[in-house]
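In the form predicted on its own, a lone chain appears below as structure tokens.
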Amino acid sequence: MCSIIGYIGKCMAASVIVESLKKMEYRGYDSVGIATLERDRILLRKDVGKVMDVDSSLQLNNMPGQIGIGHTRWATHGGITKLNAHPHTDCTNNVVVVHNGIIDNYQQLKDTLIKQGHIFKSQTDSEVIAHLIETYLKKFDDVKKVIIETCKQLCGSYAFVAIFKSGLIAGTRLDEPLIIGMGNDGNFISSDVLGFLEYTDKAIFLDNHDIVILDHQHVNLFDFNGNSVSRPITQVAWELGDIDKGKYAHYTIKEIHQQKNSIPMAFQIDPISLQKAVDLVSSSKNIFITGSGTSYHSALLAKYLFYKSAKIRTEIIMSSEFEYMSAPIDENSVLIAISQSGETADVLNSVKIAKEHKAKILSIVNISTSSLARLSDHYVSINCGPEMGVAATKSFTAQLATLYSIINNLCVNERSVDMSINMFGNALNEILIDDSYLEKIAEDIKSVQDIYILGKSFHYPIALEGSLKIKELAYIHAEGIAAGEIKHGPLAMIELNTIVIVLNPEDETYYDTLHSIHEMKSRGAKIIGISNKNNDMYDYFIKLPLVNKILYPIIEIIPIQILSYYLALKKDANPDYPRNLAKSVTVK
């Protein structure tokens, strides 16, 4: 949700932190701030805006000191203002704190602290952490004890990092990610490996209730009881080249075009890992699937595919609704949890509930070192590399490819599908060879206020995902509709020149969907047809290459992703950083 980075080492901290924050800005970009320690002075600069802009105006790079912390914010408590930007200090300026998560009892804590004489400068829940630390610093001359006592007061989820005037950095986590980077020229503490991956690939992933204290020579780990703990050093191996935009103007369009490689790569699951996933599903009596946002749409498509291809019934539960479900999840169940980041709070909460009921967990993730992967009985990596654009594109199709592979291997031979890499490579090259026609459509429809997307059967989840992309990137109201449902309400919204996108490749849904198009066309709608076959009813025709009919959902979303991107540009919106959204939603 927010990005945290701390550094202690031989280099000037500020320049390292600024570059780290740029790489993690997809996690939050409302405001940015840095604090450094120079001798015994804590220096603080922060403001509203993106890292590049704030760095330019405040010269963050030039702050002195070899110890520092930085933060980019995605607002939860309090508006997007300079005072609400992190880091936050205590009354004495002896400690400075950055935080990711939500402190549920912050108002009670704040009221008590104000009665004790503390003066608050922000509306955030995070500032209470700095003032609590100040309170305990007056009682204990031991940073470890101070952090333990502070954590005892906090309810909710958090990862926070604090700098002390003594020259120490301390951090801790509960249900929010926090990772140590072990470098030759210094050590890092971060919410994301991308924060330090340019400098080191050696990481320690903190567990819940871990406390870390860093000085120039040591990394000391404790639990909330003050006992020393040991965590393994993990080597992380993401390709740094994927973090650059290359020839593209934005990460989003780069990652859309990367799908000609990422989709075939997602199909290349390690055979042992794939077999473990298949065994976990086939040995379970009840199969539940959960996800949030784009991952929920992957789950919906999986429901269709499980039954159509493997004759297996599944139940889909939106992660944010999981704790309210009444389904009989138990030791005979498997929960398939889908998440790009593996840090989504609602998904992790769903997994915890399922584990309490003794269910097995199979996760489908992009980050093998994530909290979700480590909580699972088994995980399968979608293997698509870093995705910097906030709106999911290549991770969605990689999730689908992974699900297709698992389901295909559950099938008896006569129901399995040819998913050869060559076939997909040719199809994807055909779709991605030229964006100009989709850019023209975007120019023609950029002024509309509403767009409707129709899909039937397993095209319906793609209609939902397509509508989400248009909303996220272009800020146009878009609605995914099951094609057969238009006469049960949606037709009331159709008038002259209403834009309707129709997912209609030639399969068993083709003619039924044509009937729905007739009904909308006769009421004045303009139709954008996405199909392998043209039709006179289409005002615009986006041609799909021929693939196996059941595989169309993987490729038919790509034109809508591209259209959404160009609609964003036509409306002067930044497609990489949609307003009010963050890549990894680590708060409930």
Second form
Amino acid sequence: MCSIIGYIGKCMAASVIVESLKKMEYRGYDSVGIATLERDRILLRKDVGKVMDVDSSLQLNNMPGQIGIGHTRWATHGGITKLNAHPHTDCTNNVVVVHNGIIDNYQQLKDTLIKQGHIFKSQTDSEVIAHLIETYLKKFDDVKKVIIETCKQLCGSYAFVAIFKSGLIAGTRLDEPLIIGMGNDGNFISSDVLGFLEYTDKAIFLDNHDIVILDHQHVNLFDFNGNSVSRPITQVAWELGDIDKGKYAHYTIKEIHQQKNSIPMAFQIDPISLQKAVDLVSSSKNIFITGSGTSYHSALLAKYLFYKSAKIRTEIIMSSEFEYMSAPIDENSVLIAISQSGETADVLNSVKIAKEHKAKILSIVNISTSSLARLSDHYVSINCGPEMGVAATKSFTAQLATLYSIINNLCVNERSVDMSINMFGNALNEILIDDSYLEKIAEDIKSVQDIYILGKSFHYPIALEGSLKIKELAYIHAEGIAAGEIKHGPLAMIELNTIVIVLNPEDETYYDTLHSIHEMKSRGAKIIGISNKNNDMYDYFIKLPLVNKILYPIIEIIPIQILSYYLALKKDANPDYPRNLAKSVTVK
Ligand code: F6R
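Moving on from the form predicted on its own, please list the structure of the form predicted together with fructose -6-phosphate (F6R).
Let's see the whole complex now, leading with the same chain.
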């Protein structure tokens, strides 16, 4: 698909842009072009061919100017010709534009613009953007207003970036990615982080209808009403590929739905890597597991699995508490460090301490270039692709799948279970086929102050993780409780209509959890049951498909993730960027 890159800074823009376009080559393209602004002249060179070839024939690299845009085109409207290659200019050469996407109504717009006297040089849909900008530049001297008015005319999908003779770069997007890279020697605007990852790992992922205006000093963001908006700066540390929301409104719900594929994928560990992990664990006398937040919940679940399935005792230590535990960690120990980002400061600190005590480090990470992976004796990748939503969703289930695989390989034969790609059958599809019931529950309970989640045995870590999702996405106080513990205190909190979610699939915990449900129901609680089997006690019943009992924890978190997402929407919270949180917590 098309790649866009823009640069404004201290370096010669064209040489930066040529390198960036090469980095985005994997997207596929048929022609290449670059425009730069030198004093008040817009310079333009473009042609059909590969970046390297066009660069050597047209000397793209040598174009003067510290402001520039570049594009590799993958033809949609108009053949593969030099004239159809981007960038496109208006009639006056006051503006030059690169575009990714498709302008559905370009023909009507083009007809109207031609009637007004505009002269088109290409057959592309994209060129209308340059001429629309030209029209509005005659009416308004505010670039932001010009972009807003231009976009009001466009139907379709787009990310476009324009250079204005005044020395500004502006861009906007709708259903096509556009990302800002904030570097020391200049700022970037690109359709892909790979466009600037070599220069900076600080990125702002623009939302639909965000407008960005870059000058030499500033990155200014606006919404379509012209009001300033702010977006979080994300530290990019992954080999990114798939960073678009696709058909989804938010990354979070996209990533929840991606679990249909990411869970089975996570079970497909490279056998050599898996064996190394198994060897590291089985050759160690003491096994410690650490992680933060969601990754800590994976560690807690691993404790149950290690013990129940492999009969191996482990010690779980929250990473932020690690340095305060005088654990007997030594050269006979392995520390299993779990982290999606591989950059969490508390986790890295635990690893540092463990290494000082000569323990071995096995890490379970999503980002194989991360600091954690690099510090480890061995790492296993959870292989779920980039997770853009701040709340961990698909990375949690992928961590569990990875841990299941390792633990399964430590079992003596009769206790190991089938971990083949088909073990979930149709279960993941069944859970993810329709969110409407969970959305309805979210509507019904959105105003409550507290939600309690109960689970016993290895459902307890899922109760903790579920409550973390509700807290961070919907800003509702939520608490995960081991079902048997309610009579030891939490029951005092139960009154009429208190919401209690119970994880109660039919396994050896079923009847004990049911007793706890009775105790709460008789005190007025409203029960949301998550189980394969309905019960009169449930005010709402979320049906889990039947799977091997050992797999329930992996699938029973999914409805709570979806519920949390809809609670966030009902409460007008942005699920992708929960307040006060960051994806990668690199401070202790
Ligand atoms: C919760 C969440 C955080 C992270 C925690 C650890 O949804 O995202 O609690 O799980 O900050 O992050 P990683 O796994 O990157 O070490």
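C-alpha atoms forming the largest set that superposes within 1.5 Å between two forms make up the rigid core. What you see is a predicted model, and the numbers here were worked out from it, not measured in a lab. Residue numbers count along the first chain shown, from 1.
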| query | finding |
| --- | --- |
| Rigid core fit then Glu38 CA moved by 2 Å or more between the two forms | yes |
| Core-aligned CA displacement of Pro271 at least 2 Å between the two forms | no |
| Core-superposed comparison between the two forms, Ser228 Cα displacement 2 Å or beyond | yes |
